[in-house]
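Just one chain is shown here, as structure tokens, and it is the form predicted together with this ligand.
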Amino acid sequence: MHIIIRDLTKEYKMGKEKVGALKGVSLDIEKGAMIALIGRSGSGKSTLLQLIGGLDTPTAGTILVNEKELGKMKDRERSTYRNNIIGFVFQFFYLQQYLTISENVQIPLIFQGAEKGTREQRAKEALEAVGLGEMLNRLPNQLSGGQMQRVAIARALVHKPEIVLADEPTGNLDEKTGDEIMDLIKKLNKELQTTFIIVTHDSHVAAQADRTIKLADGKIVTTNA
């Protein structure tokens, strides 16, 4: 099993108040699975992705990836995990405004210590794959919302991670571009056995996944194969 989640709980503290974002989530995800994660705003979808990605730590419960427990990793092992195993498409992109889109896409490769020539070549290939091969030297503020989203996707895929966590990757795209991105995701899923967990509000995207998991108020309410 690629990812094993048991009794995962996340509480955010705000002063004296506690917000229960996840309330006991257990889940097994096999290698090469394509999972759609759905549920209303505030149901805990982004929180779950952040915990799987090692960007935040749970209040209780465990996550095992490749049989290793994230909570037991030392700092260095954890950053290796984040840099090599995980690709993230964030809900709000987080592109660096002063870097060109090619440089933005190279960031994961810098963390891996790849050389400049290799980085430029792989960023170019990743940007070509999302249809932006002609815009390598533009800055993010010279792009449309959908184009920025595609840069974020190229950045998540450029280092060929084992697991891609994508928070509404097609949210700002028209249907045709969204389909092209989904085709790219399916290709990587097939060819490289990349595991995808995709948060989506789009039933058309969810229909292309192997499995849909629905969260409501921090709990899994339905999963269907």
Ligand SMILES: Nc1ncnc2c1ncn2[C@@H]1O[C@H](COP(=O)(O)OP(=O)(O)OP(=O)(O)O)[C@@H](O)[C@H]1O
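Alternate state requested, the form predicted alone (shown: the form predicted together with this ligand):
Since only the chain itself is given, any partners or molecules it might have are not part of what comes next.
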């Protein structure tokens, strides 16, 4: 089992009150799966993504990734986990405008301490994998939205993570470009056997996943293959 989640609870303080973002969520995700998390705003799907990504810690319950419990990790261990195990793809790309495409993709490898030559070669390979191998030295403002998201996916994959977490990866794209990005994600998921967990409001995107998990009010209400 790749990811095992049991009785996961996350509460936030709002003044003197506690608000439950997740309420006893249990879930198993196999290695190499592509999972879509759906639900209205405030349902808990982005909170669940953040907890799996080690960006936050649970109030109660457990998340086991490769038999290691995230909630018991110290800050440095969680940082190592994020740098080595997790890749992130966001709706708004978050590319550094003053860096070339290659330099943007190299950022996770810098955190890993990789040497310059290794970084450049791995970035080239990752960009070739997403169809941008001829654009290494371009700047983000020279690219279309779809191309920028491809760069973001290359950056998420360059350090060869086991899990990629994608928060609305097509939300800032037109329908045709969104379809192209989903085709790319499916191709990489199949070829690399990398686990993809995708938060989306788009039913068309969700339908392409191996499994769709719907959350409402911090709980899983349905799960469909």
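Numbering follows the first chain given and starts at 1. Because the structure is predicted, anything quoted here is derived from the model rather than measured. In this text, the rigid core denotes the largest set of C-alpha atoms whose superposition between the two forms falls within 1.5 Å.
- Relative to the superposed core, F93 shifts its CA atom by 2 Å or more between these two forms.
- A displacement of less than 2 angstroms separates the C-alpha positions of R82 between these two forms, with the rigid core held in common.
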